[in-house]
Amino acid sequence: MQEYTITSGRNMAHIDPTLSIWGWEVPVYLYLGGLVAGVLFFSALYFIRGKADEMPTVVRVTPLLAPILLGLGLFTLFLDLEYKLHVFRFYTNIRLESPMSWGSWTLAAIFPLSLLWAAIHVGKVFPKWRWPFGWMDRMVAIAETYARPIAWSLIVYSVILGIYTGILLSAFNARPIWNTAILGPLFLASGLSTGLALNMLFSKEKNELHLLGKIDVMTIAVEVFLIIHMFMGFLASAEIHIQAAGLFLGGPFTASFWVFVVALGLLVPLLLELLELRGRIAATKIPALLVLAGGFFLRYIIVEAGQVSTWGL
């Protein structure tokens, strides 16, 4: 009798047995993406709702940051990019349905968005500021005087910015750990939740500091919320998925994650600024620069288990 292999597209380099085509420049770019969206949504929030004399840290001096944080966050993902002479062919078209033309085009126009916002606050935090051109100048008075639409884009477009760092991954449907839909709003609270978390690295103001606390014990509540929430989908659906759990529990990604990312990046958090809230341990950048790192770490994570599981023969 002979026997025959059917290899059928298998062992494909950088394909199969494991994806290994992405590095650390993706994880990077979807972190920095969705920590940009989380300042500038709040940014954009509190100056509509006429905070920013109350809230100058959110709504005037991290904005300063977005253009700087997001041009790094697009080099990174430039320096992915196979044939880097060919970026401009993301703009030739648009496709609805591909998850990466709408982030394209998202990054398209929120850059230029939040060049203009900063550009609106820069003045007030730096009383003694001069732009060197006087056609900068004129420019500036322009867009102050449409601030509030512009805040209204920076508010629809962060938060299409922060899901959509998510669903990027979630059409992968041969990656099982990555194909659930819980991964966008994943994204989306754990981006707004870095984006209070450099707030309060940088907020002096006692009555800011407390209400950016309040708000991030919210989002980290939904974050670990949407974790197991996204594991008991996992373990109730087919095989495959349940495999695709199976590397964050007990796996090769179960310590690193649930360490790194929901311990120190997120109830431990979690129960100091609960802690701060209610006046029984001083206040501290702790929190914020755990927050920070655990966003990191679940991007990290998240994208290096999704390059391991797969759907086997």
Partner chain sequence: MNSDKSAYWNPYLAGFVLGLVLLATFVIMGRGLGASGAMMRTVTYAVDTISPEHVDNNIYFAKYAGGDKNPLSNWLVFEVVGVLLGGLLSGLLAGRLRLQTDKGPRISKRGRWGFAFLGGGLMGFGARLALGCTSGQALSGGATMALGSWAFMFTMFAAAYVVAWFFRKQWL
Contents of the next structure:
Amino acid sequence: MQEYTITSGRNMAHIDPTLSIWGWEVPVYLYLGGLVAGVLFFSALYFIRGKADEMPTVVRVTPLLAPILLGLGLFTLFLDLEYKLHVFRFYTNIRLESPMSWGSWTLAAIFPLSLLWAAIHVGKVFPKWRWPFGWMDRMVAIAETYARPIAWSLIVYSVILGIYTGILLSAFNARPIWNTAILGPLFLASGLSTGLALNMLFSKEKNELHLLGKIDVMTIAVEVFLIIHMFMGFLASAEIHIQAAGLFLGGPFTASFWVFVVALGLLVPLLLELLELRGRIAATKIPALLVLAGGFFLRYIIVEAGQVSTWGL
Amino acid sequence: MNSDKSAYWNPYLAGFVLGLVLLATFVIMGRGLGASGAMMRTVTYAVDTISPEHVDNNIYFAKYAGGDKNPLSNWLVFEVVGVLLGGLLSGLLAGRLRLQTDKGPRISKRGRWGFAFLGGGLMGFGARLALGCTSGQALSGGATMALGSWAFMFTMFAAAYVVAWFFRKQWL
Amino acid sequence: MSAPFYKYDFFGFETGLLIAFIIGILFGFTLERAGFSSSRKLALQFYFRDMTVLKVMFSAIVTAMIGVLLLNLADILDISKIYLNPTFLGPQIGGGVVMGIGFVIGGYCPGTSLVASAIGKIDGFFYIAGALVGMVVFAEIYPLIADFTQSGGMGDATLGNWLGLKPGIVAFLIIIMALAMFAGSEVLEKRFGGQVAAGGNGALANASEPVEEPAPAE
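And the form predicted in complex with the partner chain, for comparison with the form predicted alone?
The next block holds the full complex; its first chain is the one shown before.
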């Protein structure tokens, strides 16, 4: 393991002028975090609204995947840590001004909650499911009596998780492309959309799919709106932000961002979902797959571009 | 264009539209359309991921991905991504999207798959040899009246007509 | 003259990739609409039963060719800045023979195999897999055939300077030839069973179990 002694704020290896520390791990973590936030948010929402029987995929099936996906995400984040054994230090303090601290504590709350939530529903999805120990049965039974409060806290924590995946980046004020408050809502909207898409992959109920499609159309529209505003914000800002936006407007990320994120990840699934809802084309899993892929590309490209983006002119 | 959803366009109309797309490409980009070049770059990318040394040591692969070059940052690659999407949209709108195998009535599916693989192999090899495929050579080179492209186009069709009889079982 | 726009620096490389994507969509959509997503429809060309390939290709070549010449006459498009496929007669004729055989066996050309795969044609998947393998084989044996790939080099030769004719005259001859081939195609399709493939590969009938057809006219 190497340690860097930094004596100057400029020309630090791997950090200035361009960051080259984060590979695939961080975008995967941000992606899975957003996806799980979307899955848990809609599951809890429709549970509270008493739609568990009408929308079984949303309320009961995909939440079973949430702890697994979240666990995978945390594992990739762990891989990214240079000092893996120091992970406990996130939990020895609370710092309101640090998004990493927010994130660690949110994860510490939502991960056990997602496990409980999955435990409550697993028996309904798999009728033959039996817990190996008696105390587990009793615990799940207790949890079931508190299902509504758990659902409410899941809604709160999933929104925080979804926003945090974006705020984590915007807090890097030395990376102009990340340093915009829109990343929080944008990543939340994208997380909700990928969560819906995962449900669309698994759902077989026609009514459920129809409703999911409708909500997804709105979510994607919000995302497109936020992306437009992000660029308008950059272009109306200081020179440094105009340059940062240039990375996507003629610069090295132009084609990959507009083709893979905006066109294939947002506009094409939006078009296909609208056509499906109107019965013009057969319903397929293609829009869902495109949304899931596009959500990953969004985070991957933003993370990559942010590392190139710099204050140095 | 055509009110019957399942029907194809009239061939002359389709050709005219295709010609306009090609013309737009000439006017905007100063180059033609293509397909096999993007396939070559994709496979080079795969080889480059597995073994970068092998790519650097092979003079043909190195043309596409030697050193730090990313073979996928290329005009044809993005064009082909669009081709896949355009084909999908057209198929979806016409209700033609379905897993199926095209063949004549006298050959099994597996037989057809084997021939498709073999024929694809010959085409892949031939397209690299001929410096382009039906799109890049015959269509684009044909419209710019390049001598070699016309020589290519006529030999390809002539060869196909000569051997067609031997493979009639696959199609008729 | 201000076209081709890219060559006159109206936009950069990355924006060009974005335009490539949009042009690709139009290209793929048109290929699929022409019926080129069906290997059987393509291959029946070689049995004179469905001449769609020839009709589409030559209408496209003629349209683009006339467009280029007219825009050049109107001082809009600079022909000298359009990429001209270089001529190497050896590999182009050799590759033509290999691809002609491959076309009949595989049923697609590389571009059409992509649109076929995009709408779920399984033979299209196998074709693409084969083509990728064929390209690796080519790259691996390239050092052995490097001399042949450069043979018959004639640089930027066009039909015009080979025949000693002006481009306009050559274009006129190509148009006459295309019209003759179109007329011939119509006759051949009437004689050899016409549009058998068009219905068989549409959405209504399952292409893997096509309707019975008359025996080949031999």
